[in-house]
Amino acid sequence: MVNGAKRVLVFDSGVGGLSVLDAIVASGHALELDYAADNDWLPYGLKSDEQLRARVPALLSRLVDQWAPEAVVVACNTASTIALEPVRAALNVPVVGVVPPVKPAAALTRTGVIGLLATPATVQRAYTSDLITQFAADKRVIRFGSSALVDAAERKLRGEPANQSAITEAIEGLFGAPGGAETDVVALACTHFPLLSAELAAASPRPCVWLDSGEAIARRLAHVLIAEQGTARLRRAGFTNAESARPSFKAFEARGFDVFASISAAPAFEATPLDDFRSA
């Protein structure tokens, strides 16, 4: 371990957490970063609350036992809004979750119209409605839920063309809604979506701020760990379905990951290093 570096596990249902990991790396702190994706259950938005409250704490508890991080980042909006408290109860290390960036979006808007782009599950949550009531009650908030954008981000990270129809559908859902033409800030409330920010901005009918939670999470993590300034080192990336994730390994290798692992099925969730992890 790099002298003074703190170990951190970044967790998501798929590759979306890479947008958060990139922000953590860019924050300039001495951290050793592991990544775990429960891609066998992707997308989380199609699972029930009860399923996620049972699975996510169990999976993370086993990974904490095996990889010994000093903090866990739940870089998934769906998991954070549903299972964050059970995760915190199950782990003996600090847990940092994701909050849809409604508050900063409300502070940034000049037109008073905010777009909220999330998965269908996050859009419908009472948690999201409470955030809007608390921080954006005097704004028009246009919500649009998309599972297709999650798939588009996963495809992009595999080196495939992003699904343009998913981009078009999201843009029309936001800007085509009543009052949506005045939207000047879009809160990206799914960690997959910042991976598509260039495509979304290019398709937008007007200039907008595309706001995500990555920098806020990085700041919170550094505060929780009292992390020293320095360079982050990327170590292991584990997947609950390593074979289906293999095409995206190049994106992980490009960031500096050099050990890949297969995480076995519940309840063992055993992380076993892959001898042959090179992507095609």
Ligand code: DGL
Given for the second form:
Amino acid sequence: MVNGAKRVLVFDSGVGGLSVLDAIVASGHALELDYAADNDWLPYGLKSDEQLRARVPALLSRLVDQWAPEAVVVACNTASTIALEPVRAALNVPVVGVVPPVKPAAALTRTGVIGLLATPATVQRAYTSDLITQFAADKRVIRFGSSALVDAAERKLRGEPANQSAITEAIEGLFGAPGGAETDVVALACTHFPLLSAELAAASPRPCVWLDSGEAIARRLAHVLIAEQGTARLRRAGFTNAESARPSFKAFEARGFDVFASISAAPAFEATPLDDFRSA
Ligand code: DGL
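Structure of the form predicted in complex with the ligand, please, following the form predicted on its own?
Every chain and every other molecule in the complex is listed next, the one we just looked at coming first.
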């Protein structure tokens, strides 16, 4: 263990949390990072609020028991906007969630038109509407919900070509909406989407700022943990469907993860290292 390094669990439904993990690593703090993906339930954006409010706290509390992190990052907007309260109630460690970056987007826009790209669940949540009322009431906010983009990001990290039609559909949904041609800032309110920011920017009809919450979460985490400056160390990555996650293990290895684990079905959620997959 790095001296003084605090252990953190980063959680998402799939690979999206890697965009947040990358920002945490780039923030330069001495942390030990574990990652868990509930990919057996992917995509969260098509699950009901009730399902997520039951599943996410149960899964995270079992993982906290087993991996003993000092903080948990819910690196998923879909889970954060609905299940943060029950997650906090279930865990005895600090929980940092993701907030759709509406406030910084409102501060940045010059044209007054903001795009908000998220999962179908997040775009319609009261939480998101409240953020818009609070911070962007005087702006035009164009929301577009896409689960196909989540799948495109998953594919990209498996090394397959990202699904171009998902990207085209999202761009048309934003820029083709009434007033949308003036959009100059797009808030990426799903952690999978920063993994596609190059593809989205390339398909965009005009230059835009593609804004995500990664840096803000990294700052918040360092503050909550009073983390020391240093280098992050990546440790375990666990999956609720390890078999289907295998093709994306390379993307995890490339970041420095060297132990992969299979997380068993509810309610046990038992994390077992995969002996047949350790990097050299
Ligand atoms: N990465 C997640 C988010 O931030 C969820 C994607 C999904 O599972 O639908 O919303």
